[in-house]
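Below, in structure tokens: the form predicted alone, a single chain.
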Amino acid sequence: MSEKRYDYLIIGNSTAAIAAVEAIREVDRAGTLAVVSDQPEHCYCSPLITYCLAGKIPEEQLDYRPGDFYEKAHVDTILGAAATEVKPAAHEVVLADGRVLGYGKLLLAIGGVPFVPPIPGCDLSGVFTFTRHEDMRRVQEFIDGNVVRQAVVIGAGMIGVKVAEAFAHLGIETTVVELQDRVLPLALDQVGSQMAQHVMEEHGIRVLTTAGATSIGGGSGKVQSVTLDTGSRLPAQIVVVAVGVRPNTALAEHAGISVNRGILVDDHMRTSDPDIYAAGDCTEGFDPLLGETRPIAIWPGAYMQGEVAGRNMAGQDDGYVGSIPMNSIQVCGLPTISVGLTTPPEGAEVLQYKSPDGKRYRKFFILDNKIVGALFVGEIDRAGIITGLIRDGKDVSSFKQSLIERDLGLLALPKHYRKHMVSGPGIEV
């Protein structure tokens, strides 16, 4: 028998349980919530960790809500507690310590888990995997505890590339190895990565690309190299693996819930077990430019499709559209951001624009007269215009030129969109 009952139960702390949160509390403010994440901080902004370990930001400015948050939601938190069992019949969740909760409503937010491919070595002290908030600590800890002159970051996607800017922000010699032909693979095209990786280097970080590492050495214990396939040998007191992050679906697939690259949901985020819901990074989202789910880890999908549950759960009718895909690093503060497709599908026309100095680039994909997908390196401004006209599925074949002109604003855009897209007292578009 659960120890204690809860109306909403929400497993996860971070964006997509928030906005649960948050959602839930807009429609039902007497009924009883908690919330319960294996991580013992507050809600904190995943994507700053790498600042704090650089000292760019310290700890505090982590917090993704206030302190006071939860009380004043009334929520119950238990943190550092790991949920180890859901029992959708019963309607109970277990937890490592031996605790077992009940449930009306529950809310799967627990986001994603490192990938770790098997490379002989990876067991060292001193190889880390970067995702969460502890692992900043223990990595923090590491360095001040150990003479760290040398770091290979494997993995040269968003998260690798910023933890390698941390550490070359710290003194640390670091070397990228990428198995792909280029950094941000995902994100960005050749010539989008080329300028990334030339800023890079700018900064002291040196960038190995098709490159794979097939072993970590050590000595004591202690990692102390990294191997190539090339067979040439990295010096390296710290490693850290970022090749990438997949759904975290072990507690669905357990309580029998369906599970394909990701938790199953339909348009309200509710899983193939009517009161079990699940929002974010865990998830299947549905790409409405591909018109297919497909796993999408990004912050503002994770925010709306928890505000979507949170809704549901709290007895509302509400549908989640999906979410665009968006990418946005600054690279050694080179700005870069990429929405929707990142390379053209059949029959797209291409149009792109690179400035004369190199330091500014743009490039749209548009098929059928919309834009189907767009980058922006160095000069990122436009971006937002951009993605209204991916999000609305605007023809622009009436301006499509301006797009990649320096002076595209609102004024480039049909009058009746400009409307849409503005409205107030005094505006006149």
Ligand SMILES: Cc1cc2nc3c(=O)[nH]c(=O)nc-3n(C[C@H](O)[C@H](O)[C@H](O)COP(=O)(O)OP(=O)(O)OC[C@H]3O[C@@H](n4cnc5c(N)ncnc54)[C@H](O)[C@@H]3O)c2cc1C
The other form holds:
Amino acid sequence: MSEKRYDYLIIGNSTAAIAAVEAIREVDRAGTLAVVSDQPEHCYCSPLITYCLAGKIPEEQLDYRPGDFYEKAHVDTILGAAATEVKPAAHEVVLADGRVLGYGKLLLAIGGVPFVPPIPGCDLSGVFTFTRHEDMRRVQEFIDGNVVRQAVVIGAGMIGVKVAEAFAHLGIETTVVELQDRVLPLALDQVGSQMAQHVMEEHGIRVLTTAGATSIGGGSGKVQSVTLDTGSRLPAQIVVVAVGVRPNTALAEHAGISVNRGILVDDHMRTSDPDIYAAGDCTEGFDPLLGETRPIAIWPGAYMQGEVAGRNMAGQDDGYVGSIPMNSIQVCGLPTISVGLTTPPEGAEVLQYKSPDGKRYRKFFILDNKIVGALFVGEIDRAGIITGLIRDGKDVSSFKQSLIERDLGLLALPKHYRKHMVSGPGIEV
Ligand SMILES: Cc1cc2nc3c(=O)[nH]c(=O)nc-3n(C[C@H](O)[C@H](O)[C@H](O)COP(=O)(O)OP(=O)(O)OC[C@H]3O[C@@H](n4cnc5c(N)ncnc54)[C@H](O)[C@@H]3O)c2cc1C
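Mind pulling up the form predicted together with the named molecule next to the form predicted alone we just looked at?
Full assembly next; the chain just shown is listed first.
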């Protein structure tokens, strides 16, 4: 028998969950609503935790919404309590402390879990993953309580690069080890990666690509080194494993909900159970460019999915059109954005421009006169316009040359499209 029953129960307290709260409250101010999270913190921005570790921003700046957010939205918060079981037939969720909560509609917004490869030594003290507030605190405490001169970060994806940047900022001699032939391999091409690697090296970070970590060595239970497949040994007093995040599907699987690589949802973000929705990194999102579902672990996608889930939970009929994959990463001050496909599909025309000083680079994949992928390094101010062109499937044949000309601006676009992109009182384009 449940302790309390809510009209809307949300498991998770991050991007997708907050979007759902906001969407539900736009439609239904009165229904009872609760958020359950296994983390004790107020909702926070996970992309900022490396900046906080580096001391570049204070902890208060991590907050995703103001302190009175839940109170104003009439949301009960059950924080620091993991949901351990979902019982779809009873419409109940069991928490780790034994409490049982009932629901009318349930949202799983439980994100992703870091993947830890079976490298011997991952269990040593001083080896961390880095996706949560508590990881930041544990790493901070470890650095404060130990002599940490050298760090190894395994993986040069979004999280690995940001952690390395934070370590270097703290004065720790940092090496990033990446199995692929370049940094940020999922977001950037060879040229963009080289630019990113160059700026990382300028900031004192050593980058080893085409290098695999085979074991982590230690003494007295603490990490001391990382051994690579080349045989070389890198001394390290701290190691962060950042080789990827996978959809968190365990709760759904145990509840008998359909799962593939992520939790399966329809275009209303409804799972195989009609009263259970899922949104964000735990799902397989729809990628309209590939016309298929796949895990897309990005902030904007999680927000949009949460919004759609919330509206539908509250009784509206709102379809999700899919998220255009987008990686927006600042690497040691170098802004980069990739939108849509990151490798050219067969038959695509590739347009690119690199400034003579080598500091700005952009590249487009055009298929059937439509942009299907774009990459910006060093200058990103027009990325929003291009994202709109990709999302709208706009025919760019009349102005595609302007895309790579030096000053890509609104004026390069046809007038009717400028109006569509930029409109509002007093705006003349
Ligand atoms: C360091 C870092 C940098 C990043 N940088 C970027 C970036 O630059 N750009 C970008 O687009 N994305 C970035 N991301 C990814 C982005 O943060 C995620 O895509 C986004 O937060 C996903 O939101 P979500 O709500 O789906 O899941 P999450 O943010 O993972 O939240 C999941 C929530 O579920 C809760 N939860 C999980 N299991 C349970 C359970 N059993 N019981 C109760 N609660 C549970 C968690 O506590 C959490 O509140 C970054 C992530 C990290 C960690």
